[in-house]
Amino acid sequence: MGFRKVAIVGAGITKFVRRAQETGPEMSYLASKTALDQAGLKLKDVEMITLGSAPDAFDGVHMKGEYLLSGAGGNNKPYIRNFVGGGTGVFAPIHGWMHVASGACDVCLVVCSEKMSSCHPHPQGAFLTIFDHTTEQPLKPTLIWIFALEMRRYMETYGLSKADIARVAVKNKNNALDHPSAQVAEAVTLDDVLNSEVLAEPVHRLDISPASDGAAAVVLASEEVAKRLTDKPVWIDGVGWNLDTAYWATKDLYYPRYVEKAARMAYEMAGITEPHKEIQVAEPYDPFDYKELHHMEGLLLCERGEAARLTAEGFTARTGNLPTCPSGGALGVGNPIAATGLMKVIEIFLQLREEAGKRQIPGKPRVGVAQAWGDLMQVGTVIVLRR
C-alpha cells in the first residue's frame, strides 16, 4: 500500500507543572489552540483528532477519552482516543499520521493531555494494579522498584557506575533552563545528583523525573495542503511501534529490543540505513536518567554499552555530534505521560525548522528522531521527522 507524504504543520505545548489550576479539557484546549494558530487553522478547518492520553486513574474519570473530548476539539467530530502507556506521546501522532496518510483526511489534529495531580495520594498508585495477579501484585511492586533492577542489570552488564548514569541528569536538567514550559528546570550538578534521596538503590530521586500536568498537540497536513500552509513543513519520514510481553521478568533487562524494533521499522520507511550517521538530534524517552543511555543504544545512534562514554564526552551535548534531549528531556521539563513524548516530537519539529530559540543546536539539522517508552517495559514507539 502506498502511503501520501504527511507534515508536522502547527504545534502547541503548556507549560508543565505540578498541580495545574486548568482541568484536562482545559490545558487541551490550550496546547490544541496554539498548534491551530501555528498552522494558520480554525478548528472547522480539521477533519480528524486522535487524542491521547494513558490511565483514567491519572485524572480520576473513567472514559477519560470522552472527558477529554471537547477540549481536543473533537466534539461531532471523528475522534479516537489511543494509549499506550509512557509510548502515548509518540504513538498518538503515528496514529495521525495514518489517518492522513491513508488519505481518511487531510488535516488531523493531534492532542495529548495529562493531568497526574488529581491522583490521590501519588500517580504511582495508579500502577498498582498492572501488574499480573497471581504471579507479581503479592510482592507489591512499584515501578520504581522494578525500573531500579533494570538500572542495576544495565550498569552491571556494561561495568558503569552511578556517576556515568547521572551525567545524563545533570545534562538534561540544565538544558530545560531555556525550555519555557519546563516545569523543574534547575542547574544541578553531578553532586547534587549522586547526593540526593536514595528511593530504591540504585534510583536517587534527581535520577527521576518529576510527576507533572501539562498538555501538547500537533497539525497534521497532506502534502498538498501542508504547502499551502507553510514553507517551512517538517515531513514525518518514518514510524515505528512494537510491544513486547508484559512479563518483564523473564526478559534480560539490559537492552530493550522492542525499541531497536520499532527503530529499524520507522528507519526503513525513511531509508535511513546507518542512523548514527544520518540523525542528526534525537529526542530519546528519559523518565529516568539511565533510560536515555538505554533507549540511545535501542535506538541504534551507538553501539550497546557505549551511550554513558559518549555522553562523558559531550556527543550528546547541544554542540555535540549527536544532540540528543537538547530540550531538557522529561528530567528537566516534566513528564505528563503522554504529553511528554509529543512535547519531544514538537522539540524534533522545531529544531528542523530552526524555531527552538536558545536550544536551538547548531549545524542545520535536517533529520531527527523522537522516541517514547511505556508500561512494563514492552513498549517501543519511534517516528523520524525530516524538513
Contents of the next structure:
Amino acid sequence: MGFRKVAIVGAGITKFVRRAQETGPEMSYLASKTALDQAGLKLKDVEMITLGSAPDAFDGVHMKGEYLLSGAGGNNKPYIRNFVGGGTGVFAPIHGWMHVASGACDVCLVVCSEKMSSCHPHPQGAFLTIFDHTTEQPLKPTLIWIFALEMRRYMETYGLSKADIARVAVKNKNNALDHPSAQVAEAVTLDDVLNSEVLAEPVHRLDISPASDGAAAVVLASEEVAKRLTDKPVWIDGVGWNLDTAYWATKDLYYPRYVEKAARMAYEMAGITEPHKEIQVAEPYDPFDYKELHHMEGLLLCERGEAARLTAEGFTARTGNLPTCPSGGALGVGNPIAATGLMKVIEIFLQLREEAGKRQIPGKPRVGVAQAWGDLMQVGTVIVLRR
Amino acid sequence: MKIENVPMKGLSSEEYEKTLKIPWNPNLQYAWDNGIGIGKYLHALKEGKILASYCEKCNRIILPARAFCEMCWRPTDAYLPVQDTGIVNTFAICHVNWDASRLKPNEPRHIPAVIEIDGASPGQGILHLLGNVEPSKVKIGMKVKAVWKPAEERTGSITDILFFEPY
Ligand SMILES: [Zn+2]
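Let's see the other form, the form predicted in complex with the partner chain, since the form predicted alone is already up.
Time for the whole complex; same chain goes first.
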C-alpha cells in the first residue's frame, strides 16, 4: 500500500500506582528512558516524538503535551501530542507509525503518560464535561452511568448474568499478579467481584479498573534501522481507527460498531481475513469487565454474544486458544488512561518476542492485536503486531 | 533501566495527606450559545414538547433536534414534535454522585436511563432520569412518560422534564 515497514524495537513502562510521588514529566522520563535503553538507543538517535495523554482536566494543566515534553525527550525535536480519549494509548503508536511509515523519520519515540491523581478528591468529577453541556450535564451524569447503561443493554441483549461478566475481572486481576508494573493485582474470586460495593447496578466496584498514575513508551524504527538494532523486531502489520457519533444514546449500546470498523481497517492492512483463527493473542481494552467481551466481539475474535461463554470455558485464559489480556489488562495492571493502551501494545510486543516472563503464553505466538476505546463510547483504535 | 526495576512510588493515604499540595479551585464561567437546532429543542421543552429533526434523505426522525444530519451530512429538512412518552432502552441504579461521592443509605438512588422516544425513529434515545418507581421494578422495555415542571417554572432546559415515570 506504499507504506514503509515499521517495527517496535524497545519498550518501557513505569509501575502503575495510586497517587504517584513522581510528576507527569518524571514518569514520562522513566518510561522513555527504559524504552530507549531496551532498544539500545540514545535520545539523540530519536528523530521525532509523539505523545499521548488524556484530558487536561485530570492534571489541571492546559496544553499538557507541552508540559510533558521535557520528560518525553521532546526538547527541540519535532514533537506532537495526540488525544482520542481512552483510545489514545493505541492511537499514539499508530500516530508514531504514520511518522515512520510515511518516511518522515526512521526512529520515533512514542510516549503515553497519565497522572489522574492530581484531580481530587476523585478524577471522576472531571468527566462531567465529557457529556453534552446543554442536553446532558444538567442531569449531573457520571461516566459510570453510561457504562452501567451499556453493560445492562449488553447483558439483556445476549441473556448474560452478572457472573458471566465478572469472570473477566477475575481472570485479568489474577493475570496481573505476574506483571511487575501492576497496581491492583489481586487473587480475587468470582464472589469477591459479585459482592463488591455496588456503584451503579449492574456495575460493582471490582467490575471497574482503578484510577492510576503511570507512563509507557515504545521506540519505533524503519525496517533498515530495526534490522540493525535487533534480531527480534516486532512489526506493526496493520493499524485502524474509527469514530462514531457523540449522540451516544442513539447507538446500539450492545455492540461497538466503531471498533469493528477500526479492526477491519487494521486486518485488511495486515492481510488478515479470519481474525478468530489468525490472531493468537489479544489485548482488548478492559476498563470495565464487560468491555473486554464487547471488544472481543468488535474485534471479530468471536461471534456476537459469544465472548462470555468463551471466557467461562477458559478459551481466553493464558493457556486457552485465544489468550486475552495476559498482561492483567486495565482491570489488573491499572488504568492510567493513555498509558494503559500503550501497556497493551507493549504486552503484545513482549508476548511475540517471548519475553513476557511468567505471563508468557505457550505456543510461540506470531500475531497479536491490541485495542483501545474511549471518548463518549465513540472511538476504536486497533493495532496488529507480527513477529 | 528494565521494566522490572523502574523506580516509581505510589503514596499511601498517610503520606499523601502530608505532601505539600497547592489546591486550585478554578472559577471559570462559561456561557454556551445554544445554537440553532438545540436552541429550538430547548425552546420546545419550555413549551412542554420534545422536538426532533427530520432528515428526508435517510428518512429518520432524530433526537435531539439538530440543524444537520450527521449520517447524511446535510441540513435537516424539518423540526417536528414527537411524543413525551417512550420505552426504556437501558437503565442503571446509581449509588454514586457525579463527583464519585456516595449517596447516603436513605437518599433515593439515581436511576439514569436511555429512553427511546415515541414518534422518533427506532433507536433514537435520550439520556434522562426515571422517578416515581421502585428501582427493583424498572425493566428494559418499560413504557414511561415525562413528568414536566409546572409551565411557569420551565426555563428551556433538559431539567424542564423532572424525570420519566411508568404509565
Ligand atoms: Zn440523514
